[in-house]
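Okay, so here's just one chain, in structure tokens, the form predicted on its own.
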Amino acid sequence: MMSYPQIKTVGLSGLLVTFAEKMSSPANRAALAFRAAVVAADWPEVRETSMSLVSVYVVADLVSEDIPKLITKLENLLSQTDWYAAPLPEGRRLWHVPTVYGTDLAPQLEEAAELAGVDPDTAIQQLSTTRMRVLTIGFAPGQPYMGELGENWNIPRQQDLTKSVPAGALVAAIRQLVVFTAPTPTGWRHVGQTAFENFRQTADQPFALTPGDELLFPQVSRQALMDIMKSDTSGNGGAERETLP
């Protein structure tokens, strides 16, 4: 049985930790921390940071850099806390994103909400109300991957795939919710629609969240986010934002 965390090579572009074999609230929440925790170190041989679910991608030049002694300062790091249960970082943000749900525009809400073992109503109830935290964004930029809906909402993805989904479109399997950045082909079911736009190609800040914000879907009419479609160019699609203590 493999122990974490886990400090890896990646080929000669730097050093991968890994905090479990799959995803779960702790090991992302280690993950968060442990990569703000080395942004805030300023080593000068670490370019850059990134992170996955249960990862923290450390760039460096594993050719001209003393690998070993960075392995030791991440070593270290390591052992100062217990990451799995360390505070999140600083600066995050609560989002509350206008949804419509169900309707035309996602029209694979109900048969979500069977898989989950409730009827629409319910299933609307429990998708606006979960708050639910940026894990890591990838897949396409700016795309958020968010957690944890409750365990009645670790549905499959599609055997089939949707052909497309539209920017905005909240979707929805293995406990988790999208928001898509662009319109898609998915096996995610769409449950909901938003006008939110997470990329941003031409801002000095492409990407409006980052790992650890967390959002609300709170339900809006059809009418209300044709309006908000129309009047609102500044990409939050009508969002409301608070900081987070």
Second form
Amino acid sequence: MMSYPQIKTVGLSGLLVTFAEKMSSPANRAALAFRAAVVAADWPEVRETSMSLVSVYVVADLVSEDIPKLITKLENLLSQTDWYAAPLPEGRRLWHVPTVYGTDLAPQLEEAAELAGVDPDTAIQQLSTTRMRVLTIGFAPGQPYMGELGENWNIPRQQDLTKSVPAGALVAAIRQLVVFTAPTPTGWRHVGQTAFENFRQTADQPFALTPGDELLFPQVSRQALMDIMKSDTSGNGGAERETLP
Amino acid sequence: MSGHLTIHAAGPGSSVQDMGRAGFLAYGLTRGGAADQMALHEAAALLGQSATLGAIEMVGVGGTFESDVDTVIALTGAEMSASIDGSALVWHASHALPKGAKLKIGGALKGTYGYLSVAGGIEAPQIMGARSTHFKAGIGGALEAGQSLPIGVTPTQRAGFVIHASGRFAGGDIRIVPSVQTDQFSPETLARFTQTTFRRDARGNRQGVRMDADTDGFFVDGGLSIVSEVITEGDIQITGDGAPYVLMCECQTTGGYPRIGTVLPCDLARVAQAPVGAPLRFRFVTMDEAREIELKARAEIKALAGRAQPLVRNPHEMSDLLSYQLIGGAISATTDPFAD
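So that was the form predicted on its own. Now I'd like the form predicted in complex with the partner chain, please.
Okay, now the whole complex, with that chain kicking things off.
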């Protein structure tokens, strides 16, 4: 049995602090809190940080830096608290993202509801009221992987890929939701459609979301989303946001 | 003097590149930038300017270009046939490009990624701190015929210099260090991996390059149950069919395939430049060795500026003044043994 957290080198580009072998909510929260602590520590040798589901990547020049010394620094920080029980970092935001469920805009809602063992209305009720947290961002710029839906949403990815699901699509699998940054072939089921843009390359803030942010996907009518698409130039797709305490 | 470079024709996948964008890994965006950064350093040494300026990256095929001002160009990276108004040009060198003259760059003779740099740099719009196209992220895009790109203002215009390019255009030995999941592979699999001579597969681009071999796949013990994890440029991923993929500058930031090792940054251009079918072998070095090798490579990049030499012209062949035959011997005398 391996014990966690573990620290390993990533080529010559940095160190990886891993909190668990598999995805779990405590390990994801540990990564979230630990990354915030590394950022706050503001060590000169740390060039940037990122996180995957259960680990934190600390980018540093392992060619010129003293690797054992950096590992010791990370170990000291790890030993300061129980990161698996650490509170979520401050300054996170809660987004309310208007979403159309089903219709021609999101044609797999019924299929997904059936797999989740509920009727479409219940599915919409569950998907639109479960507060989702950004577990990690990846695959495409700014693209959030969000958890966690109820146990009945532990639905598998479909065997055959859907050829292309549009940008802003809300897709579901394995108790997680994703909003796509760009049109994407996928095995995740297309349950909702938003006008939310994860990545706005010419904006001052190119990325809307950051790991730890929370999202709700309230239901709106097809017409309401069409109106938003017509009038919105911010990329928020009609979403409102508030800062979490 | 500033001006514009007009593209009359460009091979598919040609784009403006620089050193890329750092600092956005947390948001799912990798650095991108030139597939062969060394080529930008060599161009900078030839032109006597910064290596961070924008240049044109050409994938296997060049194009036809014209400037509306007198300028100077540098040709680096994969060697391609090139001429100005019909006069052949030496590669790995800088040349005057008179206003209105036609610069024609043909197919790659050695290597994959060729670079056209201009005195003052190509000033494509800056997006998130860089001018480079990131195809995977949808930033910028492929160059198209008819497009005109601004050239930066520069006080220095230095034509007629040549540089000895580090040998990296024909595959060879690639040094790697253990990666996050290297210890999940059996010692037998690791040994077989380092004993195999791979061939660069036709499946390769700025995201990754597939390695082909006449051998079984390189699977981890216990199969594919790895949680999605951070991946970086240089990582060698073993995909579902057991074939290694070396991840390049536009790779994703996370991935679920196990990684058998990570290529040293200074050897990555050798992977990028290897033409289809070129032999590649992977050899583990220790972290200490890797640090030493990489430090040396960085020192060599720093010394490049002093290594550009005046292009020797042969008065008896004035009609063929800039032809590469004139300096072919001078280059091969010091060429890396793996280069050809």
